[in-house]
Amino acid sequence: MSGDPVGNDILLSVRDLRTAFDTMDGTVKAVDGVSFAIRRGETLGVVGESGCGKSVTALSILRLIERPGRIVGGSVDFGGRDLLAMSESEIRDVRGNRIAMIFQEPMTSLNPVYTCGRQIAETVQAHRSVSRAEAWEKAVEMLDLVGIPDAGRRAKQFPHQMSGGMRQRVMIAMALSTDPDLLIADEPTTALDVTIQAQIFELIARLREERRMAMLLITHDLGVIAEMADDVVVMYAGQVVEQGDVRSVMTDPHHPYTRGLLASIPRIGERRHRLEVIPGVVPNPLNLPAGCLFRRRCPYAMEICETPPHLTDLGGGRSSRCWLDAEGRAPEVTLPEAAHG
């Protein structure tokens, strides 16, 4: 779901979201307002070029952002409760608990001097009141649910032993060991060859499907995000600039941005004598331009975009940041000066 969310079939819901890391050189606002909400049993997608903002956003929802960097304002309701106003043994209670999350490489994530079952059944024993027998037979399990091989065997190797589908795959184990409600997924499959990487997909959405978990799933892939989303959230330079159900975004994109990026997909059976670019670079965090922080790179670019679009509903569930309304067209009067507050 998009937008401001209403009803009581939400599970998590962030609201103006705002982190911010300060630097020798200034503060750079790596999170800026951004706001959407997931439902039971659904996934949103989040995408965007690499520094957007995506992983801190996942961070910022789990708690984890560490120094130089600070969680500035927002809320971010799970059930009923803002993870941001928790104690921290409140909130260590979610984290892998309700709330699981696969990290992009797993060799950094693993410990290395322990086994994988055993990484596995400290997580289950650090959440559920189990003994180190059955939390050991609850990893083989999980080892075994996730696809791997003589799991029992398996679950006494250690990280480096395995190869790096194995590995994410141990990841997948532990992130579900404890039956979250959500799952977050940080480009999961970043360091995978690309068969892989859709076995990992393929993986990932039949467990959501059985345990009826929502997700959170960070990509830059487009291609995923059509294949595995119920909804998308476009993000740029810290900000959402637009969002909205999968098929509706990827068939009739409305911010340039969101065209430009799909733009840039390689189709089967179209030729094409060079792909599409998007022109220019992300902006410096620390000098962002004014307005629309996008205008720099935009074709649409006009004078209004001096001034900073808001994210505006375009209906239907979906909303935009950006001045062409929802038929492409530019505003036919520039804004009163009032408005740039």
The other form holds:
Amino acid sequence: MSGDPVGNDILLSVRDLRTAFDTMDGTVKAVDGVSFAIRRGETLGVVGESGCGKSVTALSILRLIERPGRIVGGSVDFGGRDLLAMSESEIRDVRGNRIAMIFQEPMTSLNPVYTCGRQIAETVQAHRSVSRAEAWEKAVEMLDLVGIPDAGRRAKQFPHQMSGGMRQRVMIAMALSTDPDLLIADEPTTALDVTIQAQIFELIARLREERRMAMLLITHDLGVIAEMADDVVVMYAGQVVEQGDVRSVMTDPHHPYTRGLLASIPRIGERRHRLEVIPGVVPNPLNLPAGCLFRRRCPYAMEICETPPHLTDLGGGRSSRCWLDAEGRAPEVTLPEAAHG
Amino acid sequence: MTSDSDQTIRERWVASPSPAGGGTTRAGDPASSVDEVDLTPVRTYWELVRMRFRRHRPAVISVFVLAILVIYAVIVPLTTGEGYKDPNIRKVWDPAEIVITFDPFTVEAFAPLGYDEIGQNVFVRLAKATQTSLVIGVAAVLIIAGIGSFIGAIAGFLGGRVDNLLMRLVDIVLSLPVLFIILMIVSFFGTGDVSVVIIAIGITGWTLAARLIRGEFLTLRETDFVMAARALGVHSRRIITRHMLPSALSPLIVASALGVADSVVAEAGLSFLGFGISPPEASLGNMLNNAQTYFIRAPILIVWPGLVLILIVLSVSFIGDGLRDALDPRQKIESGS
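Other form of same protein, the form predicted together with its partner chain, not the form predicted on its own:
Starting with the chain above, the whole complex follows.
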């Protein structure tokens, strides 16, 4: 499919990942042949509408897919080993140790019956041979690092005694306590209010910089991608429809879906009567249209779109799954203004 | 009952938001006044548990009642030894007597509840019976909670086919007529043996605990914190024992409290039918059975073991109720500040 991005210091390489869910009405291909790669220290953003397979992709990488879901095929190469082929105990050592994950819901992702410090200490103890006291010390140190004031005292508190932003900081502290090579952040700020969101992203960006950690950032917010990511993968209905470096994707989107996403961002200082929207909804995964999955919502739909397009390499690490690009004739259309200067 | 007590607890908290609790940080404490809005006093988990438990009035009273019964059931048989079996032909049907001698705890000297039809000291005999019942209740409930949480946890955690299989096993056990199974086990392995009675009650009574734990585990399995623990590489066994079981503690405690009550009643029923603990050994059941024979002659003999039985069952249930509320860290003690 798409060639490996330039640079050979690749940390994680996902190839043709396929994850399906067996439902009563049939099999849903939640992730259908997704490929991408993350270099050491780089941030890859995954963007798309709800239900397009972003989270399932992340969970599949760590093999956290549970019945009725199953990983059907593909490979996830991490540091020279295929995570999908590992034994249960090997993958357990990767989880939380080399690849850590933070979830959407800080309110419920912490165990309510243990103190925050103890939960961090548990993660440390699960992967490092340290004493209880050392693990606790590490927990307090991590809480301090993520900007929780009076960390020693806070460590002894239960999650319900903290605010949402605090809890997400605790989750970050927990994820980073083992110094992972890759952090998977699955919409880490969706449940938080806007000012806290900014703080959390600032924190993540700072820690990532300090520790030269790679990150897989899942979000539906293109603004966040523009701010945080180096490269971006745009997903639609379980497939990658466009990928490339953030700047060029944002300024020169190729796939009509990416264009639609960019056009639907409201901008300050611009008079518009209505916000642009992409008409229609993501197709029912049980009943996907033949051909291009975006065809029914696409303003440029053509006859050829009834044949499924393939991911076309556009050079410079960019690719797009659209016949417009495959045919080598980008249409004359007014592109939305650059979202990112 | 349950939601009622929850409600009253909350109401009390709203009414008196600052409970008297030792070792708390007060607002305005220099250590916590710097740049923090949150002045939640930091209490340890067990301080919170104690505070919440004390809010539950019936449970607190029950602790005292049960404590008195336990002391009674330990001290009296300890000082009188086999005295509960001793018949005394001269004392048959003697009413209550307390003879203060230099040695007040001799059988002849201290009989506030009088003597029964063969001259056994009812006070001493009742103590031994209480002891037997409590031992059976606690031991049986350990078996019940053990089997119940093991099967429930596995079914709930693994789900799917294993869950189906184990739950059908529960259905099978539930569909059996429990009393007859216990009777069969007891009459096969030896009537009158306390450990046989314990095992018989234990292996037939775990179904409720298993169902409750399984239900709780099914919910817990889907929670984000279990997923987060898995994503952080925590071993399944540890997730079950450290993350899920403590959260499933409430139903386990309820099941255990009911289990103690049920076991005590089951033993009484068994002995009443003559299959449990038989005389000269003492149990609440055989004392009741015996008293029934002489109901016209001495109706008071039914009252004492009956009263103890009721007190045990009630106080254990109340304590279970209070414990469940107190042990749940999710239950907030502060009125929203």
